[in-house]
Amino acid sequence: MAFARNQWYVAAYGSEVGRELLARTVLGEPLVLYRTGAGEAVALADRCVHRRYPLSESRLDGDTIVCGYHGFTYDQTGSCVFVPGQQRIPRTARVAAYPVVEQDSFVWVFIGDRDRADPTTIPRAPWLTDPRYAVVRGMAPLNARYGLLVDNLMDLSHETYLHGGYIGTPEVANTPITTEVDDERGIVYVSRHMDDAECPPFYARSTGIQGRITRWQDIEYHPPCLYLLHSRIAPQGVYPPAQGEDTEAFHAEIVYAITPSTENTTYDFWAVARDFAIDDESVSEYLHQSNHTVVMQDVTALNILEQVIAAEPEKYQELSINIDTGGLAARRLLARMVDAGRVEATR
């Protein structure tokens, strides 16, 4: 599967990156991440230039990495500052250093031409560090291509069938969607507004609502990496006021960072931020456990689907219907990004 290069991707949560060396592979490129003594996150190519030994299997000495095989030592810019047995350091003794930005609890790395790395293009998920919200989070690796996870998240009708008993109810699959594409900004919007719906356990237990609800799902997909689901939950018939804050509803900001690792593996970073019961640890524990279960249901299904696709003949013809308009739009924008990266690479 082709990747969109010259783009920012989430490699880790900030809390994962510290004084221990962390290995991640993004777009097929092995990375080692760590934090300097001053707290700056660093991402280097995870291969010693000498004999390709993984630097993630080595050790930190101050802010430098000492290769665990022959002792080649690299600073945070990727430059080799020591080689064994001689004083002269070869001019080519360096590893790639990747642009890194920490934002909204994520560590973003830029994969491509580092001169094109513009931090202002990184999409935001501000709820993840907003003290007015409580956040639960996690990460699940998939043995499946990242396009399958994009398809999964853009079509939430699967909640009815795959996630019944957690977040799925009949109304999710039965309610039509609206899809809009902002081609200039490269964003796909998908909305599903359920006026009268069953309240799934995920929200009944966390909000305390008894009875039926008005449930809105508003998706923003910022390809290639960031997916936002704005979830509004309220007692049935309660809608946002024409003016002022929407204080009668409960809001959950559900965030996914979808990072391709290899052609057939993906990192699924997920988080749920809520503006209700923010000091109730029991609600946090319940939402973390429930969303982890939902994510793992997706992981199981997508891992199976990957095996099916890998074994099927080429040019298998899919059937798409109205619920797929968001996913098809996402595929189109991703293909455009892939093509743009290829053109830039030839310049």
Contents of the next structure:
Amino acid sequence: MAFARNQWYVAAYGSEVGRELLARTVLGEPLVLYRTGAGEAVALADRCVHRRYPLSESRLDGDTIVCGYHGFTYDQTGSCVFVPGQQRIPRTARVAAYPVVEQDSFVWVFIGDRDRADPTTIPRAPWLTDPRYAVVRGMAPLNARYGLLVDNLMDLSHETYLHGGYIGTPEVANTPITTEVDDERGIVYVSRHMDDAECPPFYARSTGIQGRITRWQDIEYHPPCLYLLHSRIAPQGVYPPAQGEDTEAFHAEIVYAITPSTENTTYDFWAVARDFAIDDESVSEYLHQSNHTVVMQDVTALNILEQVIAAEPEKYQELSINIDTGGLAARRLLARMVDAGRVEATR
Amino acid sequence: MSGPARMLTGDRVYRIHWMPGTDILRGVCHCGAERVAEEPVELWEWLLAHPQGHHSPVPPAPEVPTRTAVPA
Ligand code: FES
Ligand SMILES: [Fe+2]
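Other form of same protein, the form predicted in complex with its partner chain, not the form predicted on its own:
First the chain shown before, then all remaining chains and molecules of the complex.
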């Protein structure tokens, strides 16, 4: 699957970017990330113009990077401000600087034609920095193409089979979904509202609910990168009031950033924000451990799938059924974004 | 009680409802055209072809479902 250029992607958590140089490859482009003394996050191309040495293997001197091979020195705009042994700095001595926006605990970078970078188009995940929520999170590198993670997250019926004993129960696979596509805004929404479901350990242990639940899963995918799962858990039969706050229910906002690294590798950023037991460290620990386990179950499965697909001829055939309605919609929006990025690039 | 069927509120929203208790999918276009199907590939194709084939106020009878293989 090709990449959608001229889009924003999560390159890191803000907490990962500091005074150490961090290497990340996004859409096949090697980046080096760091934070200036004033606290601004910077993303530069991770290849010295001189002999291509990775700047991420170099060192920071104040807000500049000094190449670890022969000392070419770059400022935060990517301009070379020093070369060894001579006064004249060649005019072309610069590395690309990427537009960066820090928002909702993520460091977003724009991959493409930087004149097209509009920060107002970045989708939001406000719960990750909202003091009324407690957040656990992580990042798992995936040895699989990003499309496989999109497929995986768009169809949660796999929870019943791949994540039984954690988040999956029989009702997930058995409950019909409604799928919506907003063609103008580029959003896919998949609702699965389970009126009477078993409570999986993930929620039984974290909420303390005993007995059956009303469980809603509302997926909101903002391709290419941001995936939100609004999860509502309540004692069976408890629905939101017609007006006012939904105080009888427990809410978890599950956020993924799906960032293609190379053709066959992906960064899987995951976070779980909850509005209950927010001061209870043991709940945080439990949810972190459980969600990490769930993510790794997906990673293992998708890494296997990548090997299978990579070894197959180009036009293998697959079969789609009702559960795939949301995934098919996501693929279509992604394909459109890939095309748009290509057309713009050749103009 | 079942959940709300409409979550997105834009002017160009396409919807596919999986009818509870059945294997049937019902596609609803923003123009009001509707159609049922037994698998999603063909139904998306029809929906996204809007306005082509969406004129009829009466939903066309369901076609004989065909399993369509999709290239990934
Ligand atoms: S490769 Fe960086 S200075 Fe030579
Ligand atoms: Fe239509």
